[in-house]
Structures are given as C-alpha cells and as structure tokens.
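Only one chain is given next, in structure tokens, and it is the form predicted alone.
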Amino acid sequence: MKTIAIHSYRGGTGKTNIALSMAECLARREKKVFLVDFDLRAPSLESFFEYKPSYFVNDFLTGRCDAKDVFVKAEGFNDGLFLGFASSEIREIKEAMREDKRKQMKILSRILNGKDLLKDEVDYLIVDTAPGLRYSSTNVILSSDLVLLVSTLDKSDLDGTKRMIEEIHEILDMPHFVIINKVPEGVSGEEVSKEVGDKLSQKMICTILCYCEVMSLRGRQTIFHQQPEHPFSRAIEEIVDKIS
C-alpha cells in the first residue's frame, strides 16, 4: 500500500478536488483506493457526496471503531474507490481544535496501527490533510510515503508554502513534490517553473490552469468524473502517472 498525503499551506488551493480526482483516476485503473478526509477542522469531502456514514474518521481516532469501519464504497464510481469522511458536527470540530501534544501522539499511534490493518487490502491510501502547520497534518505526513504540496501562484501562498517546507517537510525528510493549481491563462509553463524554482527550490510535478468549468461545479462534483478528457483531467492523469 502506498500512502499519499495531499497538503497545502492554506485552504482554497483546490487540494480536495485534486485528491478526489486522483483517487478516481487510480480507481479507473483498477486499483483499490481509500480516500480519507483528514481535515478535521473544516471537512470538505462530504460536499461532493450525500453519504451519512456509520462512522467518521473522528470515531476511529478516538477508538470508537476500527479503521475498516470508516470507509464506505463510493456509489456511481469504479468499484475500487472507498471514502472516509470527517465529521462536520461542531462538537467534533471543536474537539479537533484541541491540539494537545500528548493527544496527538496517541492519534499518530492510531494512524500507524490503522495503516497496518489496511496494508494488505488497499493499493493506495490518499489522505486529504488540514492545511497549514498543525499537529494533525504533521501526523499524516509522518505516516506517508509521499507528500504532494498544492499551491497557487499567489504570493502569500508561495511564501507560506516556502515556510512550511522549511519548517516541516525538509526537517521530516519526506519525499514531496509541488503541484501549482489555478494558474491564470496567459502565464507560460516556463514562467511558472522559474517562479516556483526561485521561490521554493522544489521539484514541480505538474501545473494546472484555472478553468471556469471546474469553478462552475462549485465543489459538488469533479470535472474528472464529468469530463475525463478535459485538460484538468489530463493533468490529473499526468500526476498519477508520475506517482504510481
């Protein structure tokens, strides 16, 4: 099983859309994929679906269920795609915001044990993390084989991503690559490569243009599911080719 964390400095980069699209792409390639929403403070995966699961990721982290109990089969998708949702209940979100170090060490242990239980049944575990510098994100990064950092070309986003790489990713010595999303029309790939290279000194795995068609879906479904030949979908295929 390969574990991939999708991380970003801030919200609004399109991280969840990319994570779900990658999971769909891998499932279409007949891989068994578990996609987990690990943004416990602001869950967003549920906006794409209308499921009411029996258990949430929060239940697993607090020992109320096993790792396998969290996942539900994604209806209307390939048979190999399963989803794990974070709870959007205010009570659970408040609890997630209490980032006590001792509590987070227990959570890291639960994550590693859960991975061990899943390793023989799953080809890919994709984890959509909480943005920024948080214990919960660090736990996921520590548990992953590869981290994909999603950023836009916004100056504050690149500056924050640079700080995050210096403070977390390079210290943890975790393999990571950058995806630049929502690139404005008219900005060349060479310009993006130079700006990212100068600012982040990181290997860029892919650039994705800003498409009105993607924005018009308003987080209700992915363009990958709706239009597999769309340029955004082809960019997702390119990412999957490079990480699989």
Ligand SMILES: Nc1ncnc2c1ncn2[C@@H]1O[C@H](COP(=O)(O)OP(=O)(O)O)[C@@H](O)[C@H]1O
Contents of the next structure:
Amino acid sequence: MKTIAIHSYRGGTGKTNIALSMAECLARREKKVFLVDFDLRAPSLESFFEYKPSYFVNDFLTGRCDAKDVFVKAEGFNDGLFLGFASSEIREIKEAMREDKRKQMKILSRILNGKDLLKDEVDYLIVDTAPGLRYSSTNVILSSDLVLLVSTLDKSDLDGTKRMIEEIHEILDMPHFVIINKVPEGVSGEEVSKEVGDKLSQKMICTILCYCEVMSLRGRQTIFHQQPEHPFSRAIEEIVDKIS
Amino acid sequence: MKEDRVIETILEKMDRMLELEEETLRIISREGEKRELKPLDALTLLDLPDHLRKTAMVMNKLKEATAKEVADETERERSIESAYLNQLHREDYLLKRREGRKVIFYFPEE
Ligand SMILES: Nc1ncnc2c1ncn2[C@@H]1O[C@H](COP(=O)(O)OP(=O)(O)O)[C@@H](O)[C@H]1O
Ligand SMILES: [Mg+2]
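Return the structure block for the form predicted together with the named molecule; the form predicted alone was the one displayed.
Let's see the whole complex now, leading with the same chain.
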C-alpha cells in the first residue's frame, strides 16, 4: 500500500478535487483505493456523494470504531473506490481541532496502527488534508509515503509552500511533489517557472489551468468523473502516471 | 550462532550497566520516583533529531516494545535502537521496566 497525502499551505487550492479525481483515476486502472477526508476542520468529500456512513474518521480517531469500519464502497467506480468521511458536526470539528499534545499523540498512534491494518488489502490510501500546519495534517504527513503539495501561483501560496518544504518535508526526508493549480489562461510555461522559482520547479510534476467548468460543478461532482477527456482530467492522468 | 549469543549477552550486560548508572544518577540527584513524561506528538516529533524520530514513531505505534521489536520495524541494529530508546527514556519521553532478561520500553496506560 502506498499512502499519499494531498496537502497545501493555503485553503482552496484544489486539494479535494485533485484527491477525488486521482482516486477515481486509480480505481479505473483496477487499483483498490481508499480515499479519506482528513480535513477535519472543514470536511468536503461528503458534498460529492450522498452516503450516510455509520462511522466517521472522527470515530476512528477517538477509538469508537476500527479503521475499516469508516470506509464505504463507492458505487460505480469499478468496485475499487472506498471512501472515509469526516464529520461536519460542529461538536466533532471542535473536538478534532483541540491541540492537546497527549490527545494528538494518541491520534497519531491510531493512524499508524490503522494504516497497518489496511496495508495488505489496499493499493493506495489517499488522504485529503486540512491546509497549513496543524495537527490533523502533520499527523498525516508523518504517516505518508508521498506528499503532493497543491499551490496556486499566488505569491503567499508559493512562499508558504516553499517554507513548508524546507521546514518539514526536507527535514523528514519525505518524498514530495508540487502541483500548480488554477493557472490563469494565457500564462506561458516560462512565466510559470519564473513565478514558481527554481526550488519548487524541481519538484513540480504538473500544472493545471483554471477552468470555469470545474467551478461550475459546485463541488458536487468532479470534472474528471463527468468529462474524462477534459484537460483537467488529462492532467490528473498525467499526475497518476508519475506517482504510480 | 555462538558468536551472536555472546554478543547478545554482552549487549544485555551493557544494558544492565546503563540502567545501574541511571539509577545511581537518579539517587544522587534525588529526583522523585514519578517523573512527568513528555508527549511525543506530531509537532514534538518534527523537532526531534532524525535518528530519534524513527525510533519514537515506532514506539508511538507499538506503545510497548523491546529494542529488538523496534529494530525489526526500523531495520536498524538492535544495539543502536537500544541506545536510542535509552536516550528517549533519559529525556523523559518513554518509561522503561525490566522483566527478567528483557528490557521493555513503554508509555503509561491511561
Ligand atoms: N483547475 C481549476 N480550475 C477552476 N476551479 C478550480 C480548479 N481546481 C479547483 N477549483 C475550484 O476551487 C475551489 C476549491 O477547490 P477544492 O478542491 O475544494 O480545494 P481545497 O480542497 O484545497 O480547499 C472549488 O470551487 C473548485 O471547484
Ligand atoms: Mg478540501
């Protein structure tokens, strides 16, 4: 099993769309994929589906169920995609955000043990995370085999991504790649490289343009699911080629 | 192999010596029996030196283990893990107890 964390410095860079599309892409390639929403502060995977799960990731983290109990089989994805949702109840969100060190230590331990339980049955565990450096995302990064950092061309986004790489991924010796998303139409490849800078360019595996069609789906469906030939979908295929 | 057994015995003896040294130091410095353990949460782990982090992560998963069990996970030498575990113990991240010939490192049950 390969564990891939989808992370970013700032919110709204396209993590959830990319994570779900990659998961679907791998499932179409006959892989068994577990996708889990670890953005405990603002869960959003649920808006793409209509499942009512018996257990949420939050239940697993607090010891109310086992890792496998969280996952629901997604219908119509080649039988290869399983989803773990985070609870959007405010009470659960507050609890998950508590920065209590001992509690967070227990959570990290649950994640490491949960991964061990899944590892023989699953090809890819894809984890959608909360942006920035908080416990929920740091726990996931520490438990991953690969981190994909999604950034836009915004200066603060690029600067923050670079700092995170220098202070976390490089120190941990954690394999990582950068995806630049929402590149405005008409910006040349050269311009992108210049904005992104040498350091991030070396780690960049894909640039995705900004498409109104993605936005018009309003977080109810991915363009990947709807239009496999769309340039966004082709970019996802390209990312999956590079990481698998 | 016979040599392995000899090395194993020497390592055990060294462990025991380390323990005695620690006990002596503790008595001299009159530290209380119950020391407050420091948590090994994700952000603390990020600040640990590389070599200790790997050991600490495995302990976080196993909760209770001998140096041999940790070495099986990290794929490093048992003697190296023993040194790292003892360092984590000295820095108050882990507890340690002896059961016969075995030294067990652990976190307290809540
Ligand atoms: N390449 C793109 N072009 C246009 N809109 C995009 C693109 N990628 C993501 N979006 C939009 O950006 C918003 C945030 O995307 P989302 O996947 O929820 O990001 P995150 O999970 O990082 O917060 C959504 O409205 C989504 O439709
Ligand atoms: Mg998201």
